[in-house]
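In structure tokens, one chain follows: the form predicted on its own.
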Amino acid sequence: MKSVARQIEESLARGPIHFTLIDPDKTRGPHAGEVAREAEKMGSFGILLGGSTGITPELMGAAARSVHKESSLPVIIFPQGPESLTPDADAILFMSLLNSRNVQHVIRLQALASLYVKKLGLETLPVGYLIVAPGMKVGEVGEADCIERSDLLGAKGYALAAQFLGMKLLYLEAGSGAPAPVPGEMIRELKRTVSVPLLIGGGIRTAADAAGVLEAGADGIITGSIAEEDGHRALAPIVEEVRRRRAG
């Protein structure tokens, strides 16, 4: 079976991809599988499991098993911390929150979790994680000094440092529920600066939002809250926009 990293690489070679983020604390057990089944039908590449608060190994495990039962998509942990780990997932975004004020989120939680990740046999996907203003709840929980939306130089510095440190993906988000996505100008500057794939999340609610992010150069889009709140009616146009650009 191909590694998740290899699947991502091969899929990105054909164009941008979409991930559906499911919060196991809000979308529990069988409901997580239902969301995943619909996401797969629409064309989402994979399922991310995670949330800012309320996550437990039991909730993560139940959600992962439900997703596997209802879909063939890879299940990837979007970690809150060591409590997010479950052997029922396929891989984990092994992320460093680069612009956190708290070294716990930069490296110490990762060090704490690393031996258990190895024991569980989870595939690791090294990710540089950056939170852009306004940051919302994730910025608060992550104790982030959010990158200001006009601070292109700061964003480029963080992104290039992540690449030089060997991280294989970059993820920028404005926070769940943000009034607007990461600015297109920032995405364009990062694409001119780094060679690793760039994933964007937070504030993407419509096909027009997705089109703007993709036009700026995003390699992947992550959407979460709209799938949980509005189901496939809100998610379908966004995934369709990603698919349209892959086909073009």
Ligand code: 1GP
Given for the second form:
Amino acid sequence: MKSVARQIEESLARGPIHFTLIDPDKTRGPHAGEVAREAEKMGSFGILLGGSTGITPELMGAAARSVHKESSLPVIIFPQGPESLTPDADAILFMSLLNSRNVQHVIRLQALASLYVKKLGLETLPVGYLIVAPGMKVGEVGEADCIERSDLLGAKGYALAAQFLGMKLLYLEAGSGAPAPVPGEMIRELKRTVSVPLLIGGGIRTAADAAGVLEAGADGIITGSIAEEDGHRALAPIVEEVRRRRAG
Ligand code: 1GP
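Starting from the form predicted on its own shown above, please give the structure in the form predicted in complex with the named molecule.
Every component of the complex follows; first up is the chain already shown.
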């Protein structure tokens, strides 16, 4: 089977992509499969599995199996720590939270998890992860020095450092449930600075939010809460914004 990295690369060549984030603690077992089935119909690229609290390998495994049963979308772990690992996923965002104050989130948890990741045979996608204010729960849990929303220079420094370190994707997020997504001006500035694809998440709740980040240059958008709280119908216009910017 084609690697997930290859699938992402090929899909990005045709335009931006959408990821549906499922929190397996909130959307349990069979419900994860239902969300994935609907997301696939809409044209979402893949499923990210993860959450900031309450994650266990059992919950992750059950959700991954349910997604595989109901859809053909790739299942990618969005890790909170070693307890997020399951052999039932296809790949893992192997990420460093670059603007954390705590070295655990920058490299130590990754060092702990890496032997197990290898043993499970999970495909690793190297990601530089940056939290932009307000950061919400993940900002707290990740002990992030959130990048201020007007600090374009700070964001550029981290983004370039990630690229120079060889990370293949950058993920900038304002935190789940943020009142507004990452500012368009910051996305535009980063697109002028780095060549790695830019994923944007946190606080994207409407088609207008999605249009804003996509017009600024986001290569991928990630939404979580909207499908959890408001169901598939609320997700559809967001995915549609992504789809209509894609070729073919
Ligand atoms: C995942 O924070 C994003 O990293 C998801 O954010 O729940 O606001 O879509 P929302």
